Amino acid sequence: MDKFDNQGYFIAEEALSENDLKLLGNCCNALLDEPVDDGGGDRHEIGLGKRRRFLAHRHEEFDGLESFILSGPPAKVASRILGSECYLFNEQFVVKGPKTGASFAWHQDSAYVGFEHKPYISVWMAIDEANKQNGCLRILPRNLKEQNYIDTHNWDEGSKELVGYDGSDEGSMVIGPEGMIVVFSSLTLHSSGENITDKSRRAYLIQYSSEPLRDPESGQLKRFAKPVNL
């Protein structure tokens, strides 16, 4: 796709069905009951309690959401870029908190695997409607012909994040209705303002790579490699 690798992004013209934020509705909200846990291990802590909670890993648990994540509209969103080797790499609810969510820094998916690897894609989508307010995407256009490669990223202690950008472009702000669909490389730059709004900002992000992740010195699998089943 041209849009695609010209500006490391689009939104899709599907959107997420009434059934689909149901299901993704529910299944967040039965995680977000349980105790808050901040991640770790090879999450890298990057949760802020209430403020910025990252539910991971959990698809297995909950009826409909493995068949979703393989054979609905992510997978087919994410099968038009990659092709038919498209395997579920990652996945993972982002909440932030009512009132205090905290933002997130600019930074590149693939500077958090942790080797090298081929880009994979993220399927980003709006459980509730993303806007200004309650801290939408900004995205950093890229052209991927010619910026294929990850930047340099620091650990932020205080933040708990890497950065990967530090200057004055405030990018593309992606607003939009509950169900939007962001389809971003994990090349392409990205970040997230605060929540200052009396209601939690829910979404689901899903990761699909062409290829399983391993890493080059251990052969150890990183996170997922289910193949899409379309």
Ligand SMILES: O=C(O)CCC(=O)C(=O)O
Second form
Amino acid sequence: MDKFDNQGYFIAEEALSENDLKLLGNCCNALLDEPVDDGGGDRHEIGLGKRRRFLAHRHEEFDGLESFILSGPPAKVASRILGSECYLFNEQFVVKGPKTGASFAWHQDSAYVGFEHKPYISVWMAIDEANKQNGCLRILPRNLKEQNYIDTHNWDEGSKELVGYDGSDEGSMVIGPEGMIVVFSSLTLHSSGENITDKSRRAYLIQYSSEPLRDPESGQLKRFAKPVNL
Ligand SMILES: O=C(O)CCC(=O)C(=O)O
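Rather than the form predicted alone that you just supplied, could I have the structure of the form predicted in complex with the named molecule?
Up next: the whole complex, starting with the chain shown before.
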């Protein structure tokens, strides 16, 4: 798909239905009711308590969520990029708490993997409207054919995250209604702003890969490798 290859992301024409939004909203709210984990501060513990919560890998616990992931709108959008062989690799709700919702620094998702792998894609879905005030995504357009590598990232202990860009380009703000679906490559630099509104900002992010991601040293599968079923 030219747009994806040329700019590293696109906003899908498909949007989530009311039922999809209800499903995601209910699952997310149930997870939000659990005690807050403050994160631990290594490359996979990037939560900041209520300010930035990652509610990850829990899809099997909710009726309908796995079939949404493997057969619903995000799977259809993912297979437009990756083709019919396409796997769920990872999934998480990302929630920025009201008023003090923390930003998330510029990074490529691939920088968090820790071993060589084929680039994969993230399908980011707005459960709440995405706007500048509540910490919408920002994306630095990237030509994936020319810039098909992981940039240098440094761990920031203060904000508990990898930082892959500290230049002055503010990127493209991705503003849109609840139900919006944004697709970007694991090589596309993206970030998100603070939430200064008095409501939580909830999103669901599913990552799909064209092959299972395995650590070449241990042979261990990373996260999931569930085939989409369209
Ligand atoms: O939802 C957000 O604010 C950004 C999430 C993100 O960039 C990620 O999980 O890689």
